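Encoded as structure tokens, the following chain is the form predicted alone, with no partner shown.
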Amino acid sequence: MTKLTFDFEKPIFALEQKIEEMRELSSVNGIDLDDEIRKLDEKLRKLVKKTYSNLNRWQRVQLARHPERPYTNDYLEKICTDFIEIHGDRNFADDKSIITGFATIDKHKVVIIGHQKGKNTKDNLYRNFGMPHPEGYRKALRAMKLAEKFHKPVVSIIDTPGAYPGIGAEERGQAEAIAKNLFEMSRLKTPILIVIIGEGASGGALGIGVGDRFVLLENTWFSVISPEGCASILYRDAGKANIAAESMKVTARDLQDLGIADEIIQEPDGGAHRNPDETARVLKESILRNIDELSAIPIDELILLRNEKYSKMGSWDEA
């Protein structure tokens, strides 16, 4: 049972508590409540399915940020048989908000790059809340170049509220580091699979987010700015983030409708945080299938298709 409950989840949480109480009563007092519990379990299953299949955009943004939602390291533990981490950018420092290295997923040897958030306050401070510094993007680029050298596909896992906006990060070239990654990823001579597992905000996500396939878990979002940031600019009130999220069309389904997302991975009922093992299983299946398909395309053709993909996004008028 999850610790954090959003408003739309409260009826589910109340029913879960009632079922738990009945099970405890049955166990302690020896009362046969199996039929009643079965009925409530079925009611709970239907309520969960109904609730999570009718979420609005802001509710999906909330789910994407759920603190119990699996992060990059959680998935690596479940889908990789080994992972050799690469540290440092060979220039300034090792940014803990981005993890990267060589991994094995079934028969495939790949290079993994991913944002990493913390599970608690201490861990979040260590991981800088999943907000990379320039050295994080440079470490990621170092790993990409190794992937290119050794002909290994890149799997880039995105889950960040944005690149770190501090003075030190700006002094060390935050914008330049992100821009260089965009350029290098556009021509990297190896397949690149982008996977959104939580939130993908602004250049912080784009810095490791250019690739051949763009795959999102169902309850995720991706945008040039967070709903709070947009609301602060448009409405002068970050509290109107729910309104901004609806206008911005930030969800996985929106991105698919706009021709940006290539695939949406359905999450278990209730979201990834309610069944991490099943989420990891379907995510692994998607990663393996996409790597197989991308690896079958000649590299020169792959790069052309990659650039065509991004050239087709958006539209403009010439005055």
The other form holds:
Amino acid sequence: MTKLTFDFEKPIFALEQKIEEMRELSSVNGIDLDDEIRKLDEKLRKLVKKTYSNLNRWQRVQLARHPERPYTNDYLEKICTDFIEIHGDRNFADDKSIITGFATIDKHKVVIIGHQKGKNTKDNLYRNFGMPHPEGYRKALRAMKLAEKFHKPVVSIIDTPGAYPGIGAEERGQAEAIAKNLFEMSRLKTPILIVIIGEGASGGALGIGVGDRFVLLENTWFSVISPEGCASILYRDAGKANIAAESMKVTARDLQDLGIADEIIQEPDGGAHRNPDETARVLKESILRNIDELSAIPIDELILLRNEKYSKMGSWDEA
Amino acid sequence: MVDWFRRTKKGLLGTEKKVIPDGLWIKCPNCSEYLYKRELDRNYWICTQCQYHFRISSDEYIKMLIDAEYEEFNRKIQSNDPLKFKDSKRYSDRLKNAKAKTGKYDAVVTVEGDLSKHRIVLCVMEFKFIGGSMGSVVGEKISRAIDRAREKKLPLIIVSSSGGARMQEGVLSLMQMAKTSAKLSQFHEEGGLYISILTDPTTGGTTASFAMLGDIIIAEPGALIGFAGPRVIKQTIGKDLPEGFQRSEFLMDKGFVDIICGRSELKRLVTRLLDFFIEND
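Shown: the form predicted alone; wanted: the form predicted together with its partner chain:
So here's everything in the complex, that chain up top.
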């Protein structure tokens, strides 16, 4: 097994390897090791549970970026009965780091917008590592306007290290594109569900991240800047990202404590990448339940509630 | 110092160091000319030689734009350090220092007053307060100012100067972008006029929210305006940035700024806009 492992995962892989070896030994030599294997399996189960339920914030950030973690299109494949992707912002280009389209999930029809990362280097170059240019935000807005026109809920799937910092992105108005989306999403006359499946940094994440409910998978992070970015500015050392992650309180649980998250979806033991099917199942359950609940609210009331929700965000003292 | 401001010619004064009495004369960071402070003050802090716009305080913008008296509201809303954040310094200490330095409770001042006899709501960011960064307090004060303009049916003017969202409040700062933008969309739906004035520098989450959402967007000449900071872009692409990149003139050329206006003409321009859009009884 050649798998990417983080330091905190190493004891798990060592144990998995041992079990594998015993299985092989037992089948090759015909020795009955069932009892031992069963004991080790049980030990493994406990170890996995213990390891992943006690991660610190930086370890969660790493897990959120695990290269085998399912991305937007993996979930769409597992959840949707049909998905018709649409392309381009009708102005400049098609941004491959954001995918948009029309999804049928069982009997539900929703418009999907979502960041898309790549599985390998080549794919990542194509997807620009999930870092959008202005066209991505404008394409997403176009899809959302269609959703509004045809009364379909929007599901926005967040997984980005941030908006791309480049010359073209600035020339074509990265800031304007994001600002416009915040402005439009706050009053879009259709339910919007935000789902964080991996990482979400800064305006690049928020640019498709304003809505009625904010749902996060358990092993995700979302903040004003990446821990590395924060560390390189405040500590003048990107290597102190672990400290920055702790200080900024970036994990799903933190967001719940800060009153930002509405729901956290528990991942299978060991994280989404260890059981993508089960993760997709619980994700789908949450999406459909939330969409149903939001669709039952009269639209004018929903927009009022949405505005109230954002109105309350933040923490301050008043003398 | 970014390229745009780099001194290209040797100053007229030569390389010899002159002893300049402290506080009377100020050296222009763009053309290196020594300027008499009192004259600079009379000239809106614009260099008389090269038109470089010095960064000025929120108080000076208020003085410059408002006719006479004004009412400051929500002055004492202050941060409660929700994350108990600490880097090389405690955030609570940074706040204390900024308060002592500027006399402000946070990085924006919100007032109501008359501008050429038009009643307006005016927000001015204070760059000297932790880089004009937007945390919960800035987001809340701007949101309340927008609400006030909406309820009283007054035009809204925001003068931005900000490094972006404030890291020390994490995700709460990020959400202020959504909050202020949501307020502006409500204001927009009810027909309010919003003039956004961008000064040096306006970057990050501030640009990517209320600063770029003006019905009219005015920029001071030569101001740095962008989403990503030039240093980050340079690091990412590994190349030098083109001359004038992310400056007001560049943004107008690319179609993101309506008007570039020197500070000495700013009040006159805003007056003409208000005269055009607002019908006085």
